[in-house]
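Given next, in structure tokens, is a single chain: the form predicted alone.
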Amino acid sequence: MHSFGYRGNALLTFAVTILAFMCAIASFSDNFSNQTPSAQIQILNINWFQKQPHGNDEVSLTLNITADLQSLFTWNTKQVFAFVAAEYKTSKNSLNQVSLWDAIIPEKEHAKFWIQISNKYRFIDQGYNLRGKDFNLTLHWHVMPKTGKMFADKIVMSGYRLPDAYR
């Protein structure tokens, strides 16, 4: 005969075993989901562009995001965190990215917006290079996932310019 202990120690390893099964096919279902996104960024306003004393750009922003994220959404997404950034070349840098909004989306029911807003963050680069200077405006999202691992994704809309001149 066995013992209480070992009885109960097949037991949970049995248990564990299956818990992580199903978690396994639970996150390996997420890769059939039709996942189709869908966002819009326009620059409404650019409220000011100015030189700083330290001899930083920076640019104020009001923005106007739509998006969709509904379909990111199934029945294993914990949340889904979106950000906007800039995105732009300088000779010291292939790819500086600046952070202009962000937001925690926890239930598919906000995951479709429409907000109008000024840059969160502060669009600042080091030195004086925005002056003129063609840029994206990127929407980041990473779907975090109840079990799995997480997933990361983005559009990319072109297109945008700064200003020849501060203001």
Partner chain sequence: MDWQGQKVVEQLMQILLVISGVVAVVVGYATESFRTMMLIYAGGVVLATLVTVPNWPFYNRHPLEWLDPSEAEKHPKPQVVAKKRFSKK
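Positions refer to the first chain, counted from 1. Note that the coordinates shown come from a computational prediction; the quantities given were computed from them, not determined experimentally. For clarity, a rigid core is taken as the largest C-alpha set superposing within 1.5 Å between two forms. First, how it differs from the form predicted in complex with its partner chain.
- Once both forms are fitted on their rigid core, the CA atom of S158 lies less than 2 Å apart between the two forms.
Go ahead and give the structure of the form predicted in complex with its partner chain, now that the form predicted alone is out.
The next block holds one chain only.
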């Protein structure tokens, strides 16, 4: 501690170490938050349902997505990434997940929303298995922290079914 440089270095190193501890504590405190998200998805319309020239089925849907993800936000949350995936089983794959829509929610105020859109990403099957297919629509979310561990979870909504014939 005999010179400016020595003291400045010691102070800076210790300050950064303490900062690391503070960030670890902030991340750990996320485990104590009570999270009660809710969501509902309605398929308003099957816009069209075709077999593409390559032989794969494609369907276009209009979705009505209602969600309340406000309880996911803590003091240590930077943003929440949410996406809707259609999940179904075929003889070729035991689980198919096709992402239909996603959004980045930067603030708690924007986390309670109602949106009606056609699917943002194309719903194309690996094959032509979609006629009469039962599928789940799952809302996944990733809570991205300012520091520390990212949490991810989902709500599975089942009971959706595609028509038996192309239209």
